[in-house]
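To begin, one chain is listed below as structure tokens, in the form predicted on its own.
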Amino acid sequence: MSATARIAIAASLCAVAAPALAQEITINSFGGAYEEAHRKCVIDPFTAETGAKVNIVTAYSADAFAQLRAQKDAPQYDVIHFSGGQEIVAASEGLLVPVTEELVPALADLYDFAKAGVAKGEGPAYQIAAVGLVVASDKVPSEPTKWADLMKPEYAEHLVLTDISNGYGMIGLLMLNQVAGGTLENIQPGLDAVGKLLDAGAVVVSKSPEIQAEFAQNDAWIAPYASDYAFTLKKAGLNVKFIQGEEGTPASFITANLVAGRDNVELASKFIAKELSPEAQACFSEALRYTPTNAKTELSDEVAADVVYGADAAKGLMRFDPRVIEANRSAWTEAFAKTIAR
């Protein structure tokens, strides 16, 4: 056998032995209505276009992050989604692969706020859960326009606050705190504001369904809460609307992240590209009233009225530093509990 023939055979054997391009990825989703929308808007279209299988692990952000850390030497996720800012820590610990325009060209079409952390290795935000004022438009004598309006006496006995063990409740408290002159280093003004509201007749609930009960049964008019839940109340037949406060719209950013140490980054990048596409984002907004992050997303007037939509509205979005929240969560939860128990 000639040397040329041996080389050709060796090359052929190597080609046979080489692993095939991965045709499946593993992601986390958040279960319930979110996962249903995830399948409809992203997963099923992605599978139809690529033929790739998507393995879904239902895991909320904190649990998914704990799994990512535990799997550091043998990661199982290809794309991991967070809503609590865990991507900041994950990137700093080398658990993520940076998402670049070379891998995901749609990154160029995102609003700047949605890709602010990309240069640091954090995944882009592909959905935003905006927190504002959920208002019973058929009951309130005059609609509030800003967060400071929550302190008006005429609203007090019809105001529903949410415990800060709930993520949206935490964001609502921090916004009240900011409007009252506080900072992330000092939330006492916010706690004092909560105390005054409770003294005037406001109530505190701990779970989303309790908000619906307050609006349906107990003459609630206003709740600082998220746009997606305002849509849930509308679907339940309540006449409510979502209003962005003039001082700004705090939000929870839902990010899509590439996991380090996996061998199918190309396919995983295509999945994130699908999530960032205008079509998928419009679908998510239609289904759940999340705010899109791709500037090219087009929404119907009906959907646009329920979310933060367009470049000008997006300028009002803000995010409280997730690292500061996590570092102070226990202390703040204890202080909040004392405030509402007095």
Given for the second form:
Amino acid sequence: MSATARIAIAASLCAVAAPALAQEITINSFGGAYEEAHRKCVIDPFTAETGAKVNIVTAYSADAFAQLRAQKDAPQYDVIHFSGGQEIVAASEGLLVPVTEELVPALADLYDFAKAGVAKGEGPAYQIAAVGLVVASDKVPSEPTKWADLMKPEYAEHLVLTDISNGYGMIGLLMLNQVAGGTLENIQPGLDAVGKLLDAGAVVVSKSPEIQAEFAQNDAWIAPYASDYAFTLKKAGLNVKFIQGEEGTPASFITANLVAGRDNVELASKFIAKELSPEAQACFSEALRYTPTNAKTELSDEVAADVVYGADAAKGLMRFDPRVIEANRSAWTEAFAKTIAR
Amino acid sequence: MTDRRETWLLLLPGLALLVLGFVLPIARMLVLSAQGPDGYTTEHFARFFQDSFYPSVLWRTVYLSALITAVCAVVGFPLAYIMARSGPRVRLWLVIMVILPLMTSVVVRTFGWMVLLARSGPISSTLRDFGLVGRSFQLMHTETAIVLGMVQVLLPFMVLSLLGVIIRLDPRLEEAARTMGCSFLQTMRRVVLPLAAPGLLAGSILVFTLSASSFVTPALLGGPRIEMLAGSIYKNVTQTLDWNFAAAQAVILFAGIALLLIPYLRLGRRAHG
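After the form predicted on its own, can we look at the form predicted in complex with the partner chain?
And the full complex, kicking off with our chain again.
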């Protein structure tokens, strides 16, 4: 089915649904603090404005995607959120309805990178989890400014790396690899860099709470990790700062997607419009320190200092192709395990 | 005739459970481990042995499990003996103390160890205060940490297996040995230990197989850099979704344990007379 045909069907569905608007949509959220913020910033205001009920299913991207695929003939979600690039595959398999400016006018205000895949039927990114350098600013003798600084010997014993089973750990490795001269076709330079850092005294952890433990108890100075987690550390009372490396800021995109084959596309579109609105994005940044994708979002100075914010900063954002990551995950995981094995 | 039919009827639920819960999954695992994109293949096994990484993970699994078993036996035997020879009230309390750790989640217990063994934990900081170790010393993410954590988790299995046997030994045998001139330690070595061998064997088999197949404690205490086979299998199943290779590793672990158990079982048969 062509994209235009799909839009036509979606539009006709709206027309049919309009008189008796189905006052209920089903979405997925990611649980915990994320879901709490989701409720506060998007779901509750949305319900207040439209009177529609929002059913929330707690499901991470991979699970949500598996459900979407399994329910192909009778989908249960109206809006589905992904953080691992699943929308690229979902769109190519025809599981999504393209989000258009007719359906969601706020799309016009998004930064270009956030809607790069919209033409291909992928949902827009409503938040960005940027990966940079999480730095204990009170302890580090001189603050790093670029990714290459990670290789400085004076940091080595105070450096925390994350296993690539963790999404941010994967992004951090790929960035380290790029800085070391590697590409997505060849991550050996990145692995060699990791090997060197470990020999010099860096530690590897596999779960984010361990990063907190390293900073709180073990005199860690620097960890390549995400801005939202830097804020978690801050809230825990640690004096940390999120620094964007000069070479660029790799990011994980959180997208909102319209599911194909549902009969209340209009209401679902309104929900996505709410997520893309400057107020909702400011609220999300305030609560969790994700980067907003709507250029009109205004943040307080305090929040702005912790996230990638503004047109100039957003220019540095980059995304490693999630399809390449997926295709290589098994081989890279094994190669990484061999690199770090004692 | 009816007798036999009744026996079969009684066996049926257990057998059905065994077939459903053990035989079928194992068969499926065997098939998976040899399945390739086009028909049957040995490539997953070849991948395991292509360089020294996976064999070294297997070796670590075997020797750490053996070490954990040995420590459990050395710690558990005196404990079980004292439990068997003390009065019923004291024994009850000792049994409760031994079993108590089994009543909390393994993750919670492991987190306790993580606090104790961390770089700023009491053990590392005390050693550092005495100037015995360097600034970045920690027991976390070492094989020692895995052994400590696993021994705590698995000690009850060893102690309870030993207790069941020692408690049934006639104390008069020991008294006889003592009156015949054996010292306490000689009595232990020549009378109690040989008679308790079946319990020691049963406990060792339990502890060894459980530690070879556990992954939560080793993953948390050993960290990502010290891998054991069960953790590697878990990673292949849940993260890289490489089920064929995971199955091949599971078959190798299974075969490895089975090979080690055969001599043990022989010993067991002899110990039972």
